[in-house]
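Read the single chain below, which is given as structure tokens and is the form predicted alone.
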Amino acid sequence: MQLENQERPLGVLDQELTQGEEERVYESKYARIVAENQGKSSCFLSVVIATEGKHPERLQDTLLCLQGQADQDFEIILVIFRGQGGNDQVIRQMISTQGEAFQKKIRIAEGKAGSRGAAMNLGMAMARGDYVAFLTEDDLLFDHWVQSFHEGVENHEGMILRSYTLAQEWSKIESKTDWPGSTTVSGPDASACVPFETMGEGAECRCIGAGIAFPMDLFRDRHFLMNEGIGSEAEVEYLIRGRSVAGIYETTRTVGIRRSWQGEAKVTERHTEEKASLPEGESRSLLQKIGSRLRGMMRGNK
């Protein structure tokens, strides 16, 4: 079963306060990373990672999930960017003990700031690829993952588009070799695999993540950017006003599942924030938004 929804009904959202800070931030800093970046080699999907560097066990849970996709047109943009406890040579010599062909797929890059959004530009500045993908350590992901969106985009080029996935809480177990081991807690919970438009802010809008490739002309061409400055409600903000111009294709295709650990919070939220984009303010406001405009989808759909 296929769901498809190519309206625009939010507009574009909040161009007052974003489309200014925008052009300024993509100028200064993305767009020479750009144009160092095109005309070369180019893929399906670009695959972005950022990681602070403190879980690199459960990274190369990530990548082999990876290496088993039956679909190989993508690359990898690993960012590592600055956080309390990281250790990227630790990442550096995992890398390196990867197969030759699957190294070629893996570019590194060190983001400067603390801010995830901000690795994340980094990353699609970085992107060859037609479309972009967002992962974190904690994603699995099925063989057919790649497959999937590769199929979406046939008849639904420039859309961004969705596939569903499950949430699994696992526990770590102690171990006597350097990396700890892990178990699944619970089944899978398919408590987020429902159309986009029935989903708000009570749902933690986990319809981001792994289940969504973005087109790469939002960034390059449209100059849509991660807000650096509001943590991990950036992939929300960007998947809404990216919708409003791009529209979306869904399919109830399950690709992968997210892990959530216990005594941890989410991946997301791990992640230190050091520096913002946009006035503390101008944050604020901007979520409140972000919430009211969901909200109004939800009563909408009563």
The other form holds:
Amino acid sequence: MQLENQERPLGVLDQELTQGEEERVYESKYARIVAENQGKSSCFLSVVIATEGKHPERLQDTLLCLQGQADQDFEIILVIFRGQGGNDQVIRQMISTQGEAFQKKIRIAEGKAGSRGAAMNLGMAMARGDYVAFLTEDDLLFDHWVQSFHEGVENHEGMILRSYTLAQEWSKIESKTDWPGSTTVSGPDASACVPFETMGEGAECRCIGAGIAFPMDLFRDRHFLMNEGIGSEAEVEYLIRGRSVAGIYETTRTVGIRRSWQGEAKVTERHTEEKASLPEGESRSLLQKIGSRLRGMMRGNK
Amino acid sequence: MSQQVSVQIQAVLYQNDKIELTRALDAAKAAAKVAWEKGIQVSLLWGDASPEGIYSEEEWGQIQRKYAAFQKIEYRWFGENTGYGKGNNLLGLNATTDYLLVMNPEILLSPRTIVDLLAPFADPQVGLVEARQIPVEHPKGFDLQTKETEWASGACFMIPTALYQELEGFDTETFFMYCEDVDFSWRVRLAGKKLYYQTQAGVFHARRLSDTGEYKPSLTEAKYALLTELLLSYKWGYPEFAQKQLQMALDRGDFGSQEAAEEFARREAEGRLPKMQDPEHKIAKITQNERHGGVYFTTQRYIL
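Now show me the form predicted in complex with its partner chain, since the one above was the form predicted alone.
Now the complete complex, all chains and molecules, led by this one.
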């Protein structure tokens, strides 16, 4: 007996989705790029940083944290999307001042993605690593961030990897130059540094960002794409879908800090009216919305 | 800022990992190149306090060729464990550059660090400029408008060489490890200069926080911290506080408290306690959190 769509487990929905719209988008937009990058020198982790380039000073902090990684088995794909007013040139100039060995890890793609979701998909298409993690210029990483994933993949290959990240409020400090300063406003919030299963409903909404590394198989083999028409929900959706087929392994290590900025919306909020980190009630409505959208995709509606 | 300003980057090594040091050199070189474009000459001097030298002559020769962007790049094996203060004094007290950039060897400079640390010295009242550490920023307070801070971390700061030499560098008679940066900062202020916290100059310092968001000091830090806090308290006019701290630590059975008590008593008996500075507490402000015993040398924006 064929079940109604909303009764099917998510894994089954994913199988049917790949036969439809998502597969068409993958083939038309990304398959060629994936093929171009196959056979190139590979690494463990591809770090995709999708940025509008508005805050090079914050991006510099993130890049410095990547330079400081004890495990250097990674590459960086910097996707500048919606580049405005020369932001892309500012970013390129900043990259050109980095150390020579570190610059060689960075590839830049610009002007080809109109949304954060599209930027993340482009980053995945260009990726040469076994795993992918998505950062923003709000992320600060401890020196064992890559290492925690790399060690976690042993005996858990193919699973989504999750480490803990703290949250912390920062403040921009105006300066006389075009390079603002910054400082912390308060101590770190460790409320998300708990096992996934104990977080209850809406856990996915609180776990996106630097604490998650996805196996590239989800993109390359299953053709799972980030939804390009929405904002931060795209990552939540991706985690929900990926989790249903790959499962999650928790390293239980605390590996970094995601900054929020006094007086500013979170970078992952700027392109959507929904919020990525929500109290439980709002998480439920977001998950319902995502579930409804996934079912709608299956019926051929966006 | 006049042309041809010169900066000596200096650090004291101790059994550091070569791969980490190479990353630090790469970052320092990138910062030196940005500085050079602004007319700043940068040299690098490393002193090695390890039991055996980290680099052989051949290895250092290769490094000198690879990092030729520096005006001069030099390595000295001290042949003794000098500690941070004495090691930096050996490097800095005979320096001839305009400024010293004193840092831990594994610190990663961002490309702009040297330029950003130099900028505040346009104000002649500024005596020392401290870099902002990431990913874990120090929670000590500073004035958001003037950027003045009450003490500066020795992890990475810049100072005019002349001032460093006038103050005769770090107090190595009193301090071997930890708190010498607090003491030095207060001596800079006692000399009538300001400490500036440069929020634009981010540097990477490999520190981590726990899954509760706390900073857990290493055993080495814990072992040395109590003694140095006692000596600092005594030197800067808080002798009763020092005694109270010590008794609280002994009562709690804190790690290293017995050794600290014995060493403090030994120095007292031998007349080797430091000469008291600032008895009217115009500079030094030392407080202790009664609940968890943390000692603070400035206001704290929050607790880690």
